[in-house]
Amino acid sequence: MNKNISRIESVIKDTLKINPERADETQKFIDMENSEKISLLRKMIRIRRFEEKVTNYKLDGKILGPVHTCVGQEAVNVGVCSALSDHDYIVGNHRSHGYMIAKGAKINLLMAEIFGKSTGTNGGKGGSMHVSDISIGSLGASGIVGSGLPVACGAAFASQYKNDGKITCVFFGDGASNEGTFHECMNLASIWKLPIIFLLENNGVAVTTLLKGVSASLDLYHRAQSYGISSKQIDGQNVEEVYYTVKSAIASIKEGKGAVLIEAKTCRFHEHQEGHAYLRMSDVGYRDKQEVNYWIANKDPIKLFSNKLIAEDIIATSEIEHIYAEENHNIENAIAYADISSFPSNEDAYSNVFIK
């Protein structure tokens, strides 16, 4: 057993190891205020929140159509988004609750919109794959991999055409990083030299298929510097670091230095989607379970920063208590309000489908 450990801990490091020659990211920017950390922490347990109670509701069959939670993913989600400005945009994917949580959705219209209600944020067309928000520079999300990546190229070819100063941020999984959307995009970015972001999140497989066995390396941030763009790796577990990475970049692309590429190591606690079929997945061996849990019981990016918060004296477990306490209301008033709301009518589904 302790052999066991010691290996999985020899892949945790392997997985996490970060680009020696990055510079160090927390020296360029000042310090956030103790606030600013706190504020880091409630998004990471709204959306952990949120992520639970969805997940309750479709295993009840309460929700329609598909549904991915991003638990164990949450420190990028609310690093990446909380580093943006408002009016940045963001192209998610199939999984993208927590994006819109960390940018600023309003969490009644987003659990509405997953209950395909007609009060949500896409009138209860979009469901859980396909989520989006414009008011908060959300641009959509897709279920097809890697189709975000050509949306989020034209956006920031019209944000540069436009010159209005906004960053776009593209998230994808390792697994559209083979796709030819991914080098075709990489490539148009370079040469353009786009006000654009690739947040990779490499969690290691896609759907069942792991990385392993479809990529000669795990570090796939080196692709990035085939096509002339910067590149950085990092620990996605930590939301310090993630926030003042993508500070990092926004400021190098504001400088005229064009695209960079941010892998995001992390880990999918969940499967890959959420109900009954889908969670036999695990019994058929692609993930190793103990593996699993290790991440979950030692990598977990909430228990992680809150540990860290105590140590510096910077909150207190009373207070992370009263956190948790707050955003479970929080979310339960969201199901209730998702709840009492009506379905759309027949007449809506011939609304918003042209721009006039």
Second form
Amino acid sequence: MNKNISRIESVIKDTLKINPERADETQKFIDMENSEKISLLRKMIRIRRFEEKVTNYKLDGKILGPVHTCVGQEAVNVGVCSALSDHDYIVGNHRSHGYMIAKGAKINLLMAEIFGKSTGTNGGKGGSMHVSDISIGSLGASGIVGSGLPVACGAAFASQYKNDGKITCVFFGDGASNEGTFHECMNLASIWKLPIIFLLENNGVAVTTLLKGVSASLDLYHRAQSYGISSKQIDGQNVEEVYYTVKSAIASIKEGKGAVLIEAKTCRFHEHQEGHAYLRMSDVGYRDKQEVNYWIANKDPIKLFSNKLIAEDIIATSEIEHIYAEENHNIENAIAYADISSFPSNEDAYSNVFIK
Amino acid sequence: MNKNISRIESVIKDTLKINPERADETQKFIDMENSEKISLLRKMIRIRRFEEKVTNYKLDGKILGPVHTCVGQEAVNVGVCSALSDHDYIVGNHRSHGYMIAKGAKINLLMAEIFGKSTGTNGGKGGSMHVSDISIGSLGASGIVGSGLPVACGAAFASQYKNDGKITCVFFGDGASNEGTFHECMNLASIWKLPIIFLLENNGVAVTTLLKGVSASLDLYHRAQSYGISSKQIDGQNVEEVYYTVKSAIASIKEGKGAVLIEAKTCRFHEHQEGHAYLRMSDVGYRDKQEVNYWIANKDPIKLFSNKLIAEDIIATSEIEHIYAEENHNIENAIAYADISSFPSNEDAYSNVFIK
Amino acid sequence: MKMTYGTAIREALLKELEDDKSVVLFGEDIQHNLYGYTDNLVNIFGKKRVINTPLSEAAIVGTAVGAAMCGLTTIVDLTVANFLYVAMDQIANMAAKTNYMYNGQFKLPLTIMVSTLYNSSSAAQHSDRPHPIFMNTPGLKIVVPSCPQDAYSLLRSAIVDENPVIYFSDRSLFYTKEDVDVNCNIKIGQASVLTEGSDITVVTISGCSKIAMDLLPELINENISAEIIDVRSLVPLDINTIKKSVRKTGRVVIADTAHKSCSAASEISSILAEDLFYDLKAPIGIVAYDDVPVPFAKNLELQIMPTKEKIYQKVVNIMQFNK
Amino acid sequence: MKMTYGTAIREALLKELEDDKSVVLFGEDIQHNLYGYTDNLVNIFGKKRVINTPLSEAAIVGTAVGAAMCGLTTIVDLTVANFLYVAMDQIANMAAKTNYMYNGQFKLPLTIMVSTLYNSSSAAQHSDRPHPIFMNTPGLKIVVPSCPQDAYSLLRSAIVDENPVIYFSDRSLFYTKEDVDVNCNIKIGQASVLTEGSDITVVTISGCSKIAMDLLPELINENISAEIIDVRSLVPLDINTIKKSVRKTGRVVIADTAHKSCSAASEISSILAEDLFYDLKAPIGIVAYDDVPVPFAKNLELQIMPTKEKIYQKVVNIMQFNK
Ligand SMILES: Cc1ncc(C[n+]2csc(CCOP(=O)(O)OP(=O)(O)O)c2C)c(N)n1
Ligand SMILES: Cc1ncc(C[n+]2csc(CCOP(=O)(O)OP(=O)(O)O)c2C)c(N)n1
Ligand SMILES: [Mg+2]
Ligand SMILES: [Mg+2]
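Rather than the form predicted alone that you just supplied, could I have the structure of the form predicted in complex with another copy of the chain?
And the full complex, kicking off with our chain again.
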């Protein structure tokens, strides 16, 4: 390992420096079945394959409009949504394909939406940034940074009011944590003891703006402290750690201890959006390419987890290959489905402005 | 002292529980001249008298529109603005008469503005909520809660950019500290190391909403911590403590240590606004009247400071009476001035929408 | 029952809170409202349903949006219309677009209440009448009641509506009093013909309705038979009632409390200028608030706001034209 | 010099940053702007003048307001027009009202830049054209350049103007290219007659200007002599140039990228319907964006947005009327 790499390693270690409060969550829930673990892996692979296809179709011009993928961040999506139960709510942001898939969205409908087809989750009206499916507990995705947090507080409020036992989890990035809504919602969640998880995906960057230029600290979990909200910083590349942390957050919320903020340190492997214009951004030097490459080589959540499961004899390499084959097949089907689906009929432009 | 009062005392002690970081600021600047101390007292008296007149004229219907006075909070106004130099900037909120006077505003012009006269600081266009006078470093007052903080960051940014050595101080309440702008501005001030003092007047209430219902903690200074901004909680009824704390904040800013948040614990002796409708609010029971009465009796900043100066032989009772007489006279003059001034001419309605 | 406009608001809130346990009411100082329109509600329905909020308008509106998406019926009182701007993103990017961008997957029974405070020496930051801003933001219904009956019935309709509704009350009308029929249901989207006439149609918005009715005697004196129409709701706009009247009278003056540029008045005028051009016998007159921020001094505001005098002059002026 | 619309923006920024050291430029990702309109500026002027900001729109706009009050000339790039809503309070309650409520004590040389992204499959939250909202908020100047020359000259005028200006660029025009005279000064408030004609006036706003010019050959084919006017600025609005033309032609179609209700088009129509009623030979035609949030699917958006076909149809239609 050359000198440059070791410098990067230390930077990354620093980035991943985890807060002292972080217990070894993996100890608390030693009861995950092997089949569940394999399911986590499968979901990560499904998301990765989905996003890779989306990336290509965007480059080919087959997908229109802004598209943000979560390649590199799959462990967060999967760890969180697998820990939630089906009826729990999630609120997404501009980068929401992964959560939707992890929460159980039908990828055919999701892909159709991204293609702008009538069969899509939103009938073609939402597109990539607004994928939404109430049947899996998704309350939609808002492309305005920071705007999902208030809506999530509302969902949590409703659950508390109705005492329906649901948890709401809202996903947002390090960039979003500088919006005023972050502060207002942390305070609200605190005083009302809302059953909500604030899931901060800290990939250290917002488009081309590095966190270090816009925050006094590279750690953000401690922003919860002044509201009396408990918070944890975790390794977002470790799907088990994410899963167990969320499980323990849910338990804590159900004990009546109120909202939790989880900061998952992660890395965006792709550029901010897909497409040719954004591809070019990788060369403008806003972030350290070698650092990103290091993450890709050494901190890929799928590789890490595959290796772990193989090492623990939970799965064989051939079985993983089989999963890949199956998921490839599923994604191909989704593409085919999206492709043959029709665009919405023109008069649909006028429906659902208001609900009758 | 009966039992009830002693319960209140303990509540108030609790309210005034000061944070551990709070050094004994009074030790650091033992060099305040007696004349300066007397000047602090005089300014507090001037403000009190001004506000009392305004209160009466509002009740009489002579003053129109919303009027918020700072009776009980004079030590904050005076301590802060006396520590600032003439060219430093202040940004006010809905309750801004006191800062203006403490910063050196001509009370004739201020009163005329509150009367809506052409001779007012804003030519009658602003009124009580928007008093503004650039000649004394006032950048105006915004009646939208929390909206002054960004503007103050801009003033501080300009000073930093021009390297003009000015400090900006923005005043806001405990209520305002729950607005998103608080968070955004703390973060901005932190990363840009802006020369700004965030002066949080914590009177524990926003109109009729008690802080304890809308914040997990009755202390707010620690909200600065996660931004790496240093903060202090002080007794807002002690004008010297306010003065010295601001002096030390200024020194710290000038040393390049960046923004400071000062939380001054204080009490609003009057209702949220003046006028008959608000007077009635004192009976709806949103706050503990006995507690307020206790503050009025025992924590009046003017009484406290008068007694201290007398005890220290810095001033005689007769001299204080003389100050009262002089200030009464000044305020009467201001009223007379405002009264005889003419309303703006009708065509003025159309001027200064845009600057030519 | 005789009620003031303010009381009518309270009675409507009370009734809907009573009728449906899923109704919740959020607001700053809502438990101790200065103007009386939430009097005692907290004692009747408790702090879980009549909820004092922190000063966090964006979070509160968003909370009401999210809760409405999850089955509650939410009401947010933002008090002064200018405070809408603080929550603008949640209103314009979220509430207004939720139905459409999620293609009807959610219901959004949300009512945002605000008051407009012009002509009360409240100065620039507390006196706006920004209903046109929200008319230009599709996805929001907008009501502008101008009398106690409408204040009552339209608030009830707004609350039960499964779409986001902004309810603009006009503070200048707060103490007007009249008989209110609590069983009278007024659907959002129905204008009201306040008085029939044959010479000229006067379309009024919000507080202008009362001003126009007040000058009826003077108009009669001048032998002008005016048909005064209160739009009552701006989205949906009952343009048919307006058109029907203008077809009859051939003349129209529109009076709006909003700033002139891109006002509701301008919008109505533009529809008539396209669709009823040949029915018009005279120019379309508009009386609105001049494009000037609101000054503090009363005499200044009287210069720029729509007044009885200005509406009278405009009506007389439009009557003088002959095609 | 041949420039695209996007490059023209960059050149104007460059020139003003060069000319005056008190000019500073704030924006998210402004140092590495994807669309190239800030290319290299950070290298030329440094990070103290070309400032990457956190995602804190309200604080940033307010910072630009405060800094402008204290002697700097500030530019904020909020990128997408919908993000204006996040900073709405600072724009509508502060920037717009500062001159007036403080009675001219401060100068406010502030420019807020945003792009409108309709017809780009950007869906509801990234496609608004909310210029009418700000026309209804007195105290703000508003420019809507539709060609590289205007993009260049109006941006320079906006920056040096001592009042707050919102600069709406139209992303659909970003790659149009033409000769730009860098010495050409265009004052805010001057419409431009793009082509003279005698049969009908076509008033265009923002991207509609290019669409209208594109259909000129077809109109000529139909023997329609159209006078196309680009408003270029909405506040102040050069109504005299429009009136002059309509007096001549007697017919007018107004095309706006905004949602129809309370659009700039409606406003212009309402002025003409009052002031030029007797000059009009036909109804006033409007083509605008239907009152529907922006859908993602392209075919849906094409249904509701102003298109060449729709403007053509409207012009032909208005030509057919005979008074
Ligand atoms: C209010 C607002 N400002 C700016 C944008 C443009 N934008 C979209 S995503 C993004 C970056 C968000 O960064 P972060 O929250 O860290 O999420 P990430 O993209 O890293 O997942 C920006 C600036 C927006 N959509 N909304
Ligand atoms: C954004 C906004 N929301 C609500 C109001 C109404 N309002 C005016 S002052 C005030 C209370 C402010 O409380 P605080 O900040 O503690 O200041 P204090 O009045 O105690 O000095 C409220 C709610 C407002 N002016 N602006
Ligand atoms: Mg990020
Ligand atoms: Mg307070």
